[in-house]
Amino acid sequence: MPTKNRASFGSRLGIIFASVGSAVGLGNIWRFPYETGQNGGGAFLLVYIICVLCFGFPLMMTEFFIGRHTRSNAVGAFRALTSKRGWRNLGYVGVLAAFLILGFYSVVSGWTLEYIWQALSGSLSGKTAEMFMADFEAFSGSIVRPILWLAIFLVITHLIIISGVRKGIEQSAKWMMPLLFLILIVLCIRSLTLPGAKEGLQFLFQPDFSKISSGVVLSALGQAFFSLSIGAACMITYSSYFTRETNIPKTALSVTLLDTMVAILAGIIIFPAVFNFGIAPTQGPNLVFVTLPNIFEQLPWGSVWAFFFFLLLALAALTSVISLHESVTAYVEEQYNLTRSRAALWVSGSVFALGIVASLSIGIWKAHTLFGLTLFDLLDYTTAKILMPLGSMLVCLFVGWLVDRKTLQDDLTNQGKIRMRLFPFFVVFLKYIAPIIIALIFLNEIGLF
């Protein structure tokens, strides 16, 4: 049930910044560039933008409706909306996904602090590409340093969470998001001044339609859901702090467009630099932690540019970790009637313990696998390929078939104050189109389609 006297964001700007911060993360600056590089450049970008607008945007509106209408955590939200036994527990999928993502995402987030430190200390200077690879493998596989950075990252997150919705989450988003966009623009300008900028921009923005395949389409759909934080309880939790006057369609569109803009700007930073130094754009996940430090090393003032890039990456990671943490914290706080501080402490401690095991699983425990995967990879696989697409599909079916149509329309239009001409199509989308498309993504991601 909705919580009495529940906290809320204090301004529309705070709502936008916090929601964009939840969406913007490693998926935009780390995952999007290597997905684009591996899937044809401009062709992938075109399909990705279509997927974001046609699927990501309406799904975000759906999660915003659930959160604001119930003003509860993800688990409590579904219990407030239905009495049907199976569907009442749907919120657990999102909360579980958020917790498991935190287990490995916080580890990678800690890596960004390591590279900020290396840039400041000059440790990135004077190395070859092979040395960068060897150093990354040695660092990520070591015992102490990754866990130390994990702890520091979680302490920062914990302090923001216990400060509350307005003083913690909203205020931190209000200074982190402008700083993130400022660094993005500065790095874009620097990248565009490189001799290889033209080739990089052509790769990113000039689509080769012959490269569009079913695999590219499904990869773009999967990236859209991952980037927008759909299916992990984050948007449901954040929207539960929206005021009743919040324009849900307009807010969802703003968040969708800004999140997509960050991904495109990340591509503008990376691909001109990659082409300038003759590096293949299909480098994959190592693009950020191995390839880019090698590129920065070859630039004048390379350590300075590396510092700003990894600061950008750390800010993006932090805003996402905050939203994931808050999704789990809100559930623990409200379902078990704990204070925010105690609930956050339980979550931070549990995530730290899981993160330690995840970090060690790619180091000294690398030989110990489950289903052929280390715990780190298993957490990634379970959340991105199973829980998030499955949760998104079930949310669409739930809202499309079980939620009263008038209730949905009244809430999305603020009792008729907002015009929504495409509402009938929106309902059809939730009932039929989205579940089928998401099912295709799900089957593709687990290798059955």
Given for the second form:
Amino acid sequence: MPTKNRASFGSRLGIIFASVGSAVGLGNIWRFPYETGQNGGGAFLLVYIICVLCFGFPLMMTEFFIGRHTRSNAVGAFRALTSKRGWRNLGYVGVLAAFLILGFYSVVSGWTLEYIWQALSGSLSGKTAEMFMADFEAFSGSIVRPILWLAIFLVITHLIIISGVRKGIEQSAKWMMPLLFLILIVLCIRSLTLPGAKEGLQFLFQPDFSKISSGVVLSALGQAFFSLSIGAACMITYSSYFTRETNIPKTALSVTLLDTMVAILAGIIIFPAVFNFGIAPTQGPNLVFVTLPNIFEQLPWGSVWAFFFFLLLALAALTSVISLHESVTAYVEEQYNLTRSRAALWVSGSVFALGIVASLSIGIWKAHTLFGLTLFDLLDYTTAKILMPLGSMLVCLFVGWLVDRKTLQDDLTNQGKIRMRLFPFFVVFLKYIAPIIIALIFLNEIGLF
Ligand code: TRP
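Same protein, different condition: the form predicted on its own was shown, now please give the form predicted together with tryptophan.
What follows is the whole complex; the chain from before opens it.
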């Protein structure tokens, strides 16, 4: 239900920074490079950009519409939009996805603090490649340290959340995002001046079309959703703090383009470095935590570069964790009528509990699996492959078929003030194109084809 004195963001820039903060995260700097590395480089980038523009951008506009129109948390939003049973509860899919993503995402976020610490204390220097690998596995599988970093990361998130939408989320994004861009540019320049830069750039930008397969397309679409924070209530929640004047198509486009730019810049940092030292780009999830520190250590001032890189990763992760946390907190706060700090405390506490189990599931509890997956992987799998695509598909159908066309058009165009010539096409996209394509991909991913 829309509440009377509901918070809102204070400025247009604040809106952009907060939304870009949600979108830019481990997805851009950790996941994008290793997905690109494993899926053939340039070809993957090309398919990825197509997915971002054709699916990510319109879906982001759709989530922005839902949030801004209802000015409510994700669960309340669908309740305000329809009285149809079943559809009323669609918001739960997103909030549940946000909570489950937090369970593993905040653990990985904690790892970034360990690496900042290691860079500062000098313990990254003088190691061989094998030592980096062994130390990463020993650390991520150990009991105390990852949980300690998880706790610290969650305390920081919690403090920002309880400071409120404007003073906490918006203000923190306003200084973290510029700092993030600055570090990104400095690291890019460092990487581009390495002798292997040309090969790395060729790998990233020269598409080898023979590498495009259905698997590559699926990975690219999944990566696009994840990177743009779509399908887990985040953009619905943040847009509920937009103002009536916010230009939704323009904001969605800016967020989409900035997020994609950061992913590409992260690629420009990582691939030249990888090729400079003759390392295979197909390492997978270890690329950033094992390969990169190893590379940095072979450069002059290695620990300084490593420090900045992991600071970049931590900042990016923090603004994303804040948005996931806020999606769940806004729901708990508004639907259960709690104070913000009470609600935030429940969320932080439960995420910490889930995070502990997720962290231990890749260490001492490795042997306990469900469907052959540890809890950590299970959280990743159920959110990325089931809840997010399924939720997004239902959201498209919902807005396409159940929301009155005029309401949608009025809201997206700010009562006709903004021109949107592609609106009729947008409706067709929501009604038919997006649900069918997402359904095909979904069935393919869970192996029904
Ligand atoms: N987009 C963020 C990243 O790239 C992660 C994230 C934040 C997210 N909120 C989300 C992913 C909502 C999916 C849904 O790291």
